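In the form predicted on its own, a lone chain appears below as structure tokens.
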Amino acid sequence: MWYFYAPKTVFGEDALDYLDSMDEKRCFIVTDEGIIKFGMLEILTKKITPLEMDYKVFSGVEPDPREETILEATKICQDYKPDLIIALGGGSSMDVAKAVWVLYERPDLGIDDLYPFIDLKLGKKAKLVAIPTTSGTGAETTWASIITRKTDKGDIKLEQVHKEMIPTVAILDPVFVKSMPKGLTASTGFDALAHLSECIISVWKNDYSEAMALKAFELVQKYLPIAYEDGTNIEAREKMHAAANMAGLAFGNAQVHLGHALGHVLGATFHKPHGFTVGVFLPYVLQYCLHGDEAEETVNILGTFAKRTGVAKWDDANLDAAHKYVAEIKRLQKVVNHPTLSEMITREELDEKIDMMAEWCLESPSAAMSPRSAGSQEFKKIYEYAFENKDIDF
């Protein structure tokens, strides 16, 4: 028996009007200063003010949100006692809001208690509404909260997960994404591409996620270049918003793997945008999974996926088709000026941190979802090959 998890999803122009139908009257909004600066918080507050909904704003979310931020927001939330929590922003705001929701509902728990094998019974105090302002993270659909913790050896990213952390409602209104700058459009677009590409070959792969991934790829391939070049194209913005959501549903129910282990560690160590940290490794982890004794199934899945999406011809051998899919990812990287690893960090930085990063990759739950296992030496080699822009041959 198997379950497909998803929030109630409201999509399209004026999707924010869904709030009119909600009975809750006390709202805790989790967001960041950039959302306020660019007027997106005002769009939300203008909607809820006529509804006679009181609200309190926590705007202290930072990129790669730290556990201290979550604890601070939780204290404010507990004092305010809302019956509705709204996450407004990118993946960071939604990660914070999910954790705050749990700790508000269950003050007996701590951040380390956010794991799958306990019964949380959320929803007795509040509902959680997620409103993404970027098109890529898919966090409005998923049961994960990525939290940065400071250690003696540096920052690490905790991957805290629980099925009950999926938001009650996801509202996808393109009004919030039409002003994304080029860099953010590219980064979040590749986050979605990494989600759909990794999940179709993960050990938890399934037909439902593959179906979502197929449509998501079709939309990303067509509309990411358009949204990147012309951010005012509302059709492209709406289609990328849909693609990100579908990619989130796909990986939320099938899971990502090595690219996210590598990317999370790189992001925690050097504080680079998440979409770029997972996007930069995507071609290399797919190539890695196409090698090895256990590669036959992966070759067949990725090759067939490439044919179904039109990247390869139906009479191509599956291995050739799979490599054409990798080539298409590299082409899209060039189209949106995706940085290479050597443009993100220096050789000296890599040499200094690579041993530690390889060990931290082993602690990532995502790594266990890969169809081909990797140890610290393999992680080191992938970092090296990515930095040198070499195709994986091992």
Given for the second form:
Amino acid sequence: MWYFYAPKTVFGEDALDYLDSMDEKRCFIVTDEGIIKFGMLEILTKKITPLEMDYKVFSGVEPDPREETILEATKICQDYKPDLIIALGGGSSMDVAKAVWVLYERPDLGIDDLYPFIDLKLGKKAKLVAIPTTSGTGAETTWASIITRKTDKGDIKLEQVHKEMIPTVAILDPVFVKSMPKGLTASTGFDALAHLSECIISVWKNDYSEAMALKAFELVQKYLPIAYEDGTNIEAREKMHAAANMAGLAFGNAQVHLGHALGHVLGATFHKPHGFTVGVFLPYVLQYCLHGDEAEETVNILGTFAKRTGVAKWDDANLDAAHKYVAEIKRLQKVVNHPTLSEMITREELDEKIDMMAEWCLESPSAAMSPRSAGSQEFKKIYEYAFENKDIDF
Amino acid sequence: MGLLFASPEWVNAYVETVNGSKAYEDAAKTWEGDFVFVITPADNLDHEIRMYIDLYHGKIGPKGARILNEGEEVESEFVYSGPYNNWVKLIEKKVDPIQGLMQGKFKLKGNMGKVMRAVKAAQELVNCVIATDTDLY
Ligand SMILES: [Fe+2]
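Counterpart to the form predicted on its own, namely the form predicted together with the partner chain:
First the chain shown before, then all remaining chains and molecules of the complex.
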């Protein structure tokens, strides 16, 4: 028995018009200051004002949102009493909105209660509509909310998950992504690529997710370079938006693993863009999963995936095909000027934090979803190899 | 021949396996907390078995591990319970400990957030069952 959870999904040009059909009248919008500055909030408010929707905006979402931010937004939300919550922004706004939605509906719960096996019974007070303004996180489709918590030893990222946190509706309107700057297009695009690549070999892999991942890869491979080169190409923007969403549906139902464990820890430690923190490890974690005594299944899945997507030839051996897939990831990294780990942090920074980072990787629930298990020594080695741009040979 | 799953002799062997497991030690380095595992009757198992296990910093903790007597009350931070047939699926790696909870095959009482940060450790505990020569009912 397994599940495939998905929000109602509206996509393509003018997808925002879906709001016309909603009867809700009090709308709590969760977003960040950048979204206001770039005029995207205005696009949304222009849409809902004629619908006689009353709205209140919380724009205090920061990158790597902290639990304090969630508690603050929840307080405002509870006072305002909306029947609709709209998350407008990148992954951070959606992570905040999901958690706020739960805490608003269930004031008896706290952030630590967001684990997968209790009944939340959400939706009694409000619906959650997610409108992504980047093409990568897939957070509009998934059950996870990534929350940064301060601890004595530094910041950690809590990966809180619950199937009821999946938004009611996801609206994928390319109007919100057409002005993404190059760096953001690259990093969020690589987040999508990491999602689809990790999830097809995870321990929770399933046929439904792989089907989504296949189409998502085809779109990323074709349209990410175009969207990166020419952001005004609306077709490329629309296709990347769909690809990121499909990759979100894929990993949302099959999970990501080592790349996201390594990336979340790196991101929590050095506050780098999420997409680059996971993208930078992607070739290495795939190589790691292709090694070891129990790699056969992974080799076959990744090899076949490479053939189906045209990255490898049908008469290639699966292991060769799988390595061609890794090579294709590296090629795409170059095309979009993806930074290397040594461009993201210094040797001194790595040396100072590597022991602690390896320990934290072990506490990441994602890490346990890997087809090949990794202990703290392996995590350290992958950090080292990635820093040295060295192919995994263990 | 192996030892019968969740028999007192089996628990002793399991304790040795856990204490000797480098992978478990690494994954559970910071873990502190004890469990009662409840195996309810199903398939060939006609009685309930409850096993207490104390886990501390990657080893069996000072309070040890043992099969509880019928009606014996014991305090523990967590209770993980499910029917015997689902324990077999867990041991055969057809479900993992978290998946089992999501599918409703198992129930967990206790701070679930703490358990979610120890998923790897939970998987290693299952690996220790596999590494112990076990006969099923
Ligand atoms: Fe991601």
